[in-house]
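One chain comes next, on its own, written as C-alpha cells: the form predicted alone.
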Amino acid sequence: MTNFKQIEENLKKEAKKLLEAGSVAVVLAYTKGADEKHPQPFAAKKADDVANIIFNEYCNHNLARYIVRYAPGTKIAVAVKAADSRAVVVLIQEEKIKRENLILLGIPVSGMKNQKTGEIIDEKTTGGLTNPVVYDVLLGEEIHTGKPVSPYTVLEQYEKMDKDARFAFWKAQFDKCIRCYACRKACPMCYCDPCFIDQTKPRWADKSPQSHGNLMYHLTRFQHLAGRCIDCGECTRACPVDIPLYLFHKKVAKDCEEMFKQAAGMKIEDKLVMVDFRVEDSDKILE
C-alpha cells in the first residue's frame, strides 16, 4: 500500500529545500480544498507556503496542466504521478516547456480514488502505471506489482459494440453535454489559446449545448488528442454530467499504439506519432 503521509512529508521536505535555496520560483503541488476528498492544486512560492502542501489518495489533478501558465524560462518544481509525468514528456516533445527548467518530484503511487465515487481508479485511468516515467527526485519507493496491468482492459465491452451501437452510445452521451468545457480546462494537452471552438473567424461550430455542436466539439477534441492523450482521466472526473470521455481516448490511444508501436509520453526522445512519418508505419489509419 502507498504511504500517502510519507509521500506528503517527503514532498514538503523537497519543496522547502528548493524554495529556500532559490532553485525554483514555484513548486506545483496540492493543498486542502473544501474537504479531504477535494484537494486542489497549489503553487508554493516561498518556504512558508510549504506548510499548506498535502498529498492524499484524492490528489488526482494533473499538475502538468499548470506549467504552461508560467513565463518561458521560469524554474518550476512539480509533483508528478505516472500520468502527470507522461504529460510533462509530451509538453517537452511539443516544445511548450524545456526540461532544464523543471525539477520533477516523482510520486510512485497506487490506490488513487475518484472523488465522486470513492472507487480506486488505477486500472481505468492511470495507463496501468504506478511509477513516473521521468523524475529528478523520487518521493517514495518504486512500486513493483508483477505483471503490468493493461490500460485497455476496460474497453472490452465497448469494443463489442458495432459501429451503429457506438454512434448511438456517444450521441446519447454528448447530448448530456452542457458545454462547460471542464474537460478542456482539466486536460494538460488542451493548451491552445484560443481553442478551435472559441474561434469566430472562421466559426467552426456552435457553442450552445445542442446535439450537432456537441458532437463537433467532442469529436474534434478527441482527434486533437490522438497520439497525445496520457490517460490521466482528468477530463472524465471533471465532467459534471459524467460523460465517460476516457473510453474514447483509450480507444484512440490503443489504435495508435497498435499501429505505431508507441504510447504517448513514455520517452522524451520519442517523436510524437502523428508528426513522425516512417516508411514502416501502418496504413490502417487511412482505411
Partner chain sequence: MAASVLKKVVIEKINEVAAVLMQKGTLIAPVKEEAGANFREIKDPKDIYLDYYNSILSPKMVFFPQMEDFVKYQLAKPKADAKIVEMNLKPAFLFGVRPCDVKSFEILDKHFYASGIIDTYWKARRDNTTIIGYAFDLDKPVDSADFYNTLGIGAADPEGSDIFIVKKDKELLLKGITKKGEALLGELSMLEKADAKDEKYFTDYVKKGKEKKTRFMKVDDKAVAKKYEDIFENNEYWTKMSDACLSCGVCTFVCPTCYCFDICDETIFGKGTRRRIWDACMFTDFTLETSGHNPRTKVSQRLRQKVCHKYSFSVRKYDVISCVGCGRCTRSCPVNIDIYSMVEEATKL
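Please supply the coordinates for the form predicted in complex with its partner chain, as a counterpart to the form predicted alone shown previously.
Lone chain follows.
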C-alpha cells in the first residue's frame, strides 16, 4: 500500500528546499480545499506556503495542467504521478515547456480514490501505470508489485456493441452535456488559446447544448487529443453530469497504439505519432 503520509512529508521537504534555495519560482502540489477529503491543486511560492501542502488518495488532479499558465522560462517544480509525468512529456515534445526549466518530484502511487464515490480509480486515471515515467526526485519507493493492468480492458464491453448500439450510447451521453467545458479546462493537453469551440470566425459548432453541436465539440476534441491523451481521466472526473469521456479517449489511444506502436507521453525522445511518419506506419486510418 502506498504510504501517503510519507510521500506528503517528502514532498514538503523537497518543496521547502527548492523554495528556500530559490531554485524554482513555484512548486505545484496540493493543499486542502474545504477539508482534506477535498484537496485542491496548490501553487507554493514561498517557503512558508509549504506547511499547507498535503498529499492523499484524493489528490487526483493532473498538475501538468497548470505549467503552461506560467511565463515561458519560469522555473517550476511539479509533483508528478504517473499520468502527470506523461502529460509533462507530451508538453515537452510539443515544445510548450523546456525540460531544463522543470524539476519533477515523482510520486509512485496506487490506490487513488474518486472523491465522490470512494472507488479506487487506478486503471481509469493512470493508464495502468503506478510509477512516473520521468522524474528528478522520487518521493517514495517505485511500485513493482501487482500485475500490470491494461488500460484498455474497460473497453471490451463497448467494443462488442454493434455500430448502431454504440452510436445510440454516445448520443445519449452527449445529449447530457451542458457545455460547461470543464472537460477541456481540466485537460493538461487542452491548452489552445483560443480553443476551436470558442472561435467565431468561423464558428465550428453551435454554442447551444444540442445534439449536433455537442457531437461536433466532443468528436473534434477527441480527434485533437489523438496520440496526445495520456489517459489521466481528469476530463471525466471534472464532468458534472458524469459523461464517460475516458472511454472514447481510451479507444482512440488504443487504436493509435496499435497502428503506430507507441503510447502517448512515455519517452521525451519519442515524436508525437500525429506529427511523425514512418514507412512501417499502418494505413488503417485511411480506410
